[in-house]
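Have a look below at one chain only, the form predicted alone, in structure tokens format.
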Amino acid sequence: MKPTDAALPNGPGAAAVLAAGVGALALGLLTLAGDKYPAAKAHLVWYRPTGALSGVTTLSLVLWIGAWAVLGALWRRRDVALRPVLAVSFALLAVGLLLTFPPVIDLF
């Protein structure tokens, strides 16, 4: 294999990191919706033995993979500024994680 001067773009990696933050936020928001809003809970019960958890996790995964696919396609050949991407990703992850804890959910 011949070495090249061109480095690999960081866009695909940044897309994966940001998509993980989007997926975590989706999980938190859907958990909140399934816990606090009866209409949302009714729509999230896709498998009765698990209750709303079935819809919450499935939709979170779909949103995570969808965000990864879209961002990956947009940033496939680009170099992006990693610092803002990481900051936003960790903020989304933190909010999503907090929204899965009952003491935080009870604030709404």
Second form
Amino acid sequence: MKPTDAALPNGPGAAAVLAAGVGALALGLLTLAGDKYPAAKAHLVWYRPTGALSGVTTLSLVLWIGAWAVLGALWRRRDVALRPVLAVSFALLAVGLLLTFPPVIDLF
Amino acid sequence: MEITTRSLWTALHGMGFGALFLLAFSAVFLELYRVTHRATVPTPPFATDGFLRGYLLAMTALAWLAVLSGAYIVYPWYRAVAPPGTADLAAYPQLLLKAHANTIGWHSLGMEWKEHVAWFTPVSITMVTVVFFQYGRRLREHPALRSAVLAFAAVSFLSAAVAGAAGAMINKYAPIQGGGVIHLSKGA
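Condition change, the form predicted alone to the form predicted in complex with its partner chain:
Every chain and every other molecule in the complex is listed next, the one we just looked at coming first.
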């Protein structure tokens, strides 16, 4: 059997999806922090013309890629229980999306 | 006929990158669904995995170009601060929107949502592209993963659609103007 015919574990795919959920949650939480907490906002201005958006998005991307690298390394050759991983991923995505919606941010 | 450099960048950001991503989406979604579905269906000669991979890469590039050009080229012009006493706010779109009760919502809801939700697009489509490069048609062996990938592809489209629609409306009420003038042609 050629190596390409071997069963592909679901770990790498699960890592990618869960990391995307982590990135989404990070974006939501940092959006909230940058909007509601002046001290946090001051630390998120990494490029003055773009304001806090620069820190919010860059830090979110770093957390997303970092989570992907760690999970990808851990699950590279593994099959994981996919359904709970996906459930958590979509929950993180949903919270992240909600936290970028201004009327929801205004609740805090 | 002329256009300013800022208007040109805004058009490139919205139409060149964002709208092209939206236009390209339906084809990639249906093709992803088709090639990763269990049912055997005839494959058109142009629709190889290589074609789909190239298409996904192009969409991923468009998504990143759209958010990066928006955040680091167009957005600073949008949020420019006017000198004290400035009466004409045409060159300061954010201030222009906030100066009127019937347009302030385009900033407080439209831009505030757009500037953040847009980033779900490159994150989602990058993940979709990488997973397809890893699994290809063998994604059909993992139905739950396949469904998740398709769902994230849909998220990339919906977030781009929200950002694009808000951007179009914001630029209607407070267009990005200024910069050098590019003369395209002389009047008849």
